[in-house]
Amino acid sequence: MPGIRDKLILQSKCGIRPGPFTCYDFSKEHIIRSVETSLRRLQTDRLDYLLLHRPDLLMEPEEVAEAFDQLESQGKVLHFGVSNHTPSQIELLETCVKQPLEINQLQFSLAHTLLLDAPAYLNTTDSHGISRDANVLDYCRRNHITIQCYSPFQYGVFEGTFIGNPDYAQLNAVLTHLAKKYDTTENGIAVAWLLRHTANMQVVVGTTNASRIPGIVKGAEITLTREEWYELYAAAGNKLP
């Protein structure tokens, strides 16, 4: 349909190379090749956003900067960001990259709350007070970097969803109660919980089940009370000091 491209925001990531073992690649050649491949597959002339997917331990910021400059000057990428990067890794990139890094895509859900846990346990001896994320949430807020939450219905990395999972019975009981109250689904409430956070995050739904979408959309329109937000946080197994 003519004109539909201008109504879409297309985002892609690059950096992980397939093979018999995990390999990350932020070389200029790989970044540009990845974008060209994405453009061909999407049958478009540009990406609105390109993210660097997980840190390349052999990253050379100068190469990344050259790739970004070329892609921007050619009009093939309009905006840039990262995924799973710490504050110091972002700052290292920024020593060479001129374009603003506008997004940091991070795993965050009711059953994966590492972005919140350590600050809540500051000045205690509880193991939850150990920082495992370098305070990336606060850093992104200070620097106006949008956090995109991926795996919003998952626990762990690849283990599965907490929705309807008997191992999360208390959490599901609260989700179901609130879903009935707000006339939505458990998935919708899980999204509402993420969006209630004052960092103004975006949620990467990642579902291939179209029947879940209406509830999720409804969840984006719900503003949970402070008490409901904390009730869900506690039901997920989190105890505040």
Ligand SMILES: NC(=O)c1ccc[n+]([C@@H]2O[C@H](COP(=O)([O-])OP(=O)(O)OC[C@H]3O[C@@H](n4cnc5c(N)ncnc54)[C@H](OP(=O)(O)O)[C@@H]3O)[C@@H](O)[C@H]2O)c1
The other form holds:
Amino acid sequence: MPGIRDKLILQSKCGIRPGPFTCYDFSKEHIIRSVETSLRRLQTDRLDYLLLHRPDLLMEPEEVAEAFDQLESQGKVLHFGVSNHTPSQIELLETCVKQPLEINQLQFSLAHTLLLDAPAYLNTTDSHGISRDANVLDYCRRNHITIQCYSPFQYGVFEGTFIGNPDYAQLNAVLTHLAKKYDTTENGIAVAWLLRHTANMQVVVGTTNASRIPGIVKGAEITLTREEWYELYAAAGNKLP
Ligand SMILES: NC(=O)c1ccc[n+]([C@@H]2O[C@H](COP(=O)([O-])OP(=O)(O)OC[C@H]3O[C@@H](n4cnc5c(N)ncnc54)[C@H](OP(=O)(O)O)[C@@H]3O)[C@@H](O)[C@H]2O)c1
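For comparison with the form predicted alone, provide the form predicted in complex with the ligand.
Below: every chain and molecule of the assembly, starting with the one above.
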């Protein structure tokens, strides 16, 4: 439809090369080919955002920089970012890449809170203090990189949703209570919990069910109290030191 493209923000990722043996690929050729394929599929001339999906262990920052320069100068990509990247991987890219890396897309939900857990247990012998997050949350905040939360309703690695899941009974009881209080859905409260975090994150939802959208949108407008935010964190099975 004419005019509609300018009202959309289109974001795509590249760097995972599926096949008989899946590998990660940040070569110039792969990045450019991925974008051109996305543009063809989306029937558009530009992506607003391009993210590097998962760190390529064979990454050469010079090649990424050449790919980004070409895509930017041709007007095919307007902004750039990464996903699942540590602070030092971002800094390595930045030794060559000129464009700001504006986004880091990371898994974060009420049932997947590793970005928060270890820093809360600093200097204790509790195993929650074992860091798997490389302090990426604080790093992104300090460097004005927007965290996009993916899988906001999932637990594990795409094992299923915690909403309505009997394994998360205590969490669902609090979600339902707050959904009634704020006149939204459990999905809405799960989104409100992510957005209440002071890092000013964005939430990437994957629902294919249009009836879930109004509750999710309402959730984005709700500001949970500090007590409600902590109550949900605890109900998900977390405890504070
Ligand atoms: N950067 C990365 O490495 C990475 C990895 C994974 C995903 N992502 C991105 O993040 C997006 C979202 O990820 P996601 O799809 O895992 O996120 P999600 O929104 O947490 O999960 C969506 C799934 O949860 C189900 N669901 C949601 N609410 C439900 C409810 N109340 N009851 C039952 N089922 C419910 C949905 O089913 P319905 O369709 O029925 O609602 C759908 O199967 C993806 O599209 C992708 O772009 C990025």
